[in-house]
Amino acid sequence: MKDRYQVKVEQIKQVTPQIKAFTLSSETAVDPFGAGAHLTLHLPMGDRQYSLINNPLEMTNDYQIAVKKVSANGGSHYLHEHLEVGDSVLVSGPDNYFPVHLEAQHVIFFAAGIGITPFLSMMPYLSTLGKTFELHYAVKNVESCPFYEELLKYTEQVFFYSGSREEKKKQVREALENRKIGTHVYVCGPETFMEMVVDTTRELRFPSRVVHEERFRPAAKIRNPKPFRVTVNGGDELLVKENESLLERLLDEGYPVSYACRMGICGSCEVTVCGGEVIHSDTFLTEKEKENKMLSCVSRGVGEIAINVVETNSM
């Protein structure tokens, strides 16, 4: 896993009254990082993941994120109520799950909400290397959208819904209708706005690797996990214990699988099933995929399966 290590919090800007933007400085020079990356925040309640929204070709030394209020108690009011300017957080990454894909023709951003975000390192990357996109972005009234003033500069690429479910659904689908091969699909923002882009996406018969999803929700926990076998490679037999994951398992073993999140929303950890049921628990894979692969972070086997894994450096 990636190293630790704290930043400084150089400013604190207040975008509208739910979301505070936070500049993360350090005295030493910071990693790069590519569009659509994020940061994530050790917290006193756990650990988080935000989006970098700074322009990825003209970062400085200092990390972006914005923070929307969305509890009483957890990370977002923790930074909202208790960060001040001056205040060290302990970070790790950045990561990237959802990479900018250079070799689309041309791309179309789905954004409600705070999901604007990782679009918002996304625009200005595309825009310096010429490539052409849109945006599509759900808000209540555009006057008190965030960051309105910033997506102001692309005023012929952003286009704004703020009407009931159904017209935004029509609009989505409208956006999406009769697109040329080789345009990718973008989408972040809450869960049932998401699922109404991607719904459209299969509707319309886009392929599922050019529809890419920003899910920083960690997958649902699987209710009384009970051991199961596993033959790896056609060789090992290893049980898998009720309270371990066959990720921990494989590592415990020498197996060196790849992982990064430990969430179910990376892909890091994928093996491919030879046979046996799962039961998946992540935000990851296709229904395609389910088929013959899981995440070995969070899916588990139901009685005995065979799993094949690549051996690749671990994270």
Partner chain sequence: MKKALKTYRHVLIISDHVHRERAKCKQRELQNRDRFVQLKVISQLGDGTVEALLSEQPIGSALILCGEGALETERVAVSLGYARNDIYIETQQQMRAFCSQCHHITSLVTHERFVCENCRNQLEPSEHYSSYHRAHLAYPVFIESDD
Second form
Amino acid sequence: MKDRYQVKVEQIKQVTPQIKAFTLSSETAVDPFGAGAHLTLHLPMGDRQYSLINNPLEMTNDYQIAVKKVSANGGSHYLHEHLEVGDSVLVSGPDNYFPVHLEAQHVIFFAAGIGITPFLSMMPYLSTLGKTFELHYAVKNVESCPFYEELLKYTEQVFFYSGSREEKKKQVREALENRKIGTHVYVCGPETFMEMVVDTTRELRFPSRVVHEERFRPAAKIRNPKPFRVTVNGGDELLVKENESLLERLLDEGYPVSYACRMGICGSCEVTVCGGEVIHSDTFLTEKEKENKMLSCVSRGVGEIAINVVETNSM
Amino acid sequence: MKKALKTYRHVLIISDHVHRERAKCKQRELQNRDRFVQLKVISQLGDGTVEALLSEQPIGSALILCGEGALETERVAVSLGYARNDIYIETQQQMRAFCSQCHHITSLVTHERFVCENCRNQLEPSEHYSSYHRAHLAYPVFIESDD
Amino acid sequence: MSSKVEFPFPFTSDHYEYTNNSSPLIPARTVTVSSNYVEEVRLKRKLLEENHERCYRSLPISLESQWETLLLVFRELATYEPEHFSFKRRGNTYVFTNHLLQEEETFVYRDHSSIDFEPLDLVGRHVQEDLIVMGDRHDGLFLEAGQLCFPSNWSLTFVLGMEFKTIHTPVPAIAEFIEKVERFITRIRPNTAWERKNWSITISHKLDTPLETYSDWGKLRYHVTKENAGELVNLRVEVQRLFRLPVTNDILFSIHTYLLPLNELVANDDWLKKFYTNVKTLPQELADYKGISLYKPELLGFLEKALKRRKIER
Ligand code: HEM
Ligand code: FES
Ligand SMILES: [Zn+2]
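Next, give the form predicted in complex with its partner chain, keeping in mind that what was shown is the form predicted on its own.
Following is the full complex, with the preceding chain placed first.
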């Protein structure tokens, strides 16, 4: 996964009055991606993530994203009003928290509104693989819904829901009833919609591992890190300055903490927390483990904490 | 971790003729008001006739296989989308040992050293177990004088 | 380049234990072309010819990842070693040229009829690495395909279809550790590579030490003496890389095996000292697992002699 790099806007297409699709490309080869992947755009107002909508198996050195204009001063507004063909955009990725599982025999997609975007790459991908799928799509108005033309390609497999909440709920349930082994479910849309679909799969006893929502996201980097005090093994008192990590301080003091990634991913630099409040910034520890452990390369104490560092720190 | 069979709402048992009584017994044991337990008896597991039946099962169901050839049926089931943890195999067969020298699988009564039926190497079964082969790896036993 | 210059010496401290010693590799590479390229690729192909079943296994579900691996590795070779490899695309047809071997591979992407071997089996014939595809399934991480010519005492056929954690059952005291490693692997992001080194000892300069032929090469362990160790004993290092295939979301695991005869190792004071202390302090169960216990006294005797000769304090 590449860190920040520039891509060029090659094409902009007005999909609906509210939605524009952007084609981004690069002179050098861009990395391949999988269905369900997204790209992070680094915009003046901050980082924004958008699903890639092209077929990963037919990608020709370009990334396509679809952006719905939601507010007057956010990232989507910027992309809609200020970005033009030929402009450069700083991006990173692609990354994927919503991968398609190849072992599925049949896939049911549930989308609402602009939540359709990850499925725009999944549907052609599964078609290329010769796998069956269906899309259940909740929209305000069928004919003016995002990517209506696009979806007409799959008339047999697409079901539109545009009724009340109660009606939608009933339709979702009907769509999920009497499903066969090997079925996988993917959901994307507003929180309430995702909840409704996921709850229904629970009621109908779908194993949770075949129901896919956007999974874990990277932990946020701690902004404005502050200094904090650490008591180690009930003795030494150290001060971790704002511009250093706990791991660096411990290593400087000669504690034998092992480490590898320094990114909160590998879990090597774990220490035991015996007191105080910790801001966790890793993507490794489970919620349970966070109760008394921290990864010293990225996570920080608040004010004063106490930790234990064992003599040998194999995981 | 396997779930208790009692937690499934739908269970399919497939058995060969030899294990029919055992399968029936299992069916009676599991069957109750909230649980549907279907029993299918066929002449030989792994003969390829069960694919349609397997793929027709409702999502979230468990599969119990009784008889020889359960392994082939299990692999078909996995390729149809069953989670490995939802498949249970019931056989009277003893431990199976996978010869690390020639890949032949020998059925064993005890965990003791044995001679591979195929390559005649002396082998020692280990704790290393493959749920794909449903067998334990057997390492060669070194005879020190042998050079 | 001499083999010693490129040897990935694995020890960083003076004792050894199992840790997640993986670190990110930038740029993300899956293979390395070393000075033994031609010789080792020829050996791989010979082994594949003679024992295809032992050296190549796959499940049907791995095919998409196999194609992805083929494209990835050919692309990587042409990008990073342009003087030795080139890779061209015309429509959906690709041509890979291996200038070191004077060979050309032409194929249509994802068209099985366009190649003679399965994709992983084909691409593996152009690299020194063993290549393993781990499928990231909803119920775990499974070994779904592998081209394995140079294993350190394990059997590809046995582990085919097995889940990541249970593959590691024979490794002493690893249960808790390997659980965390699995979690680490599930967090690996697409298009990123991680690298770690694993080490062992091989008696004789032999890369192909599969479990299947243990009775042939294993008995050499009884022949080590203080006098012959310099020649007979090799430090074996596997440079292992994990790469998240972006399209299928599966993991490609590559293993590049290097051997260094002790006579060459002891010529480097720092290596000699580190290797000696690591072997000396190696816990009994790890020494047993790595097969070192049988000749550990002889090996230490040889190293102590070398230390003395080079006037290095222990
Ligand atoms: C994902 C791909 C991987 C595969 C297919 C794999 C496979 C294996 C196999 C087959 C063995 C030999 C077991 C035996 O003796 O039968 C082994 C050993 C081992 N593996 Fe892995 N492994 C993988 C990744 C890892 C990673 C990422 C780590 C640690 C971060 C790891 C740590 C170990 C250790 C410590 C041993 C013992 C090695 C020794 O002491 O010589 N493995 N692995
Ligand atoms: S060093 Fe990898 S998590 Fe801290
Ligand atoms: Zn045998």
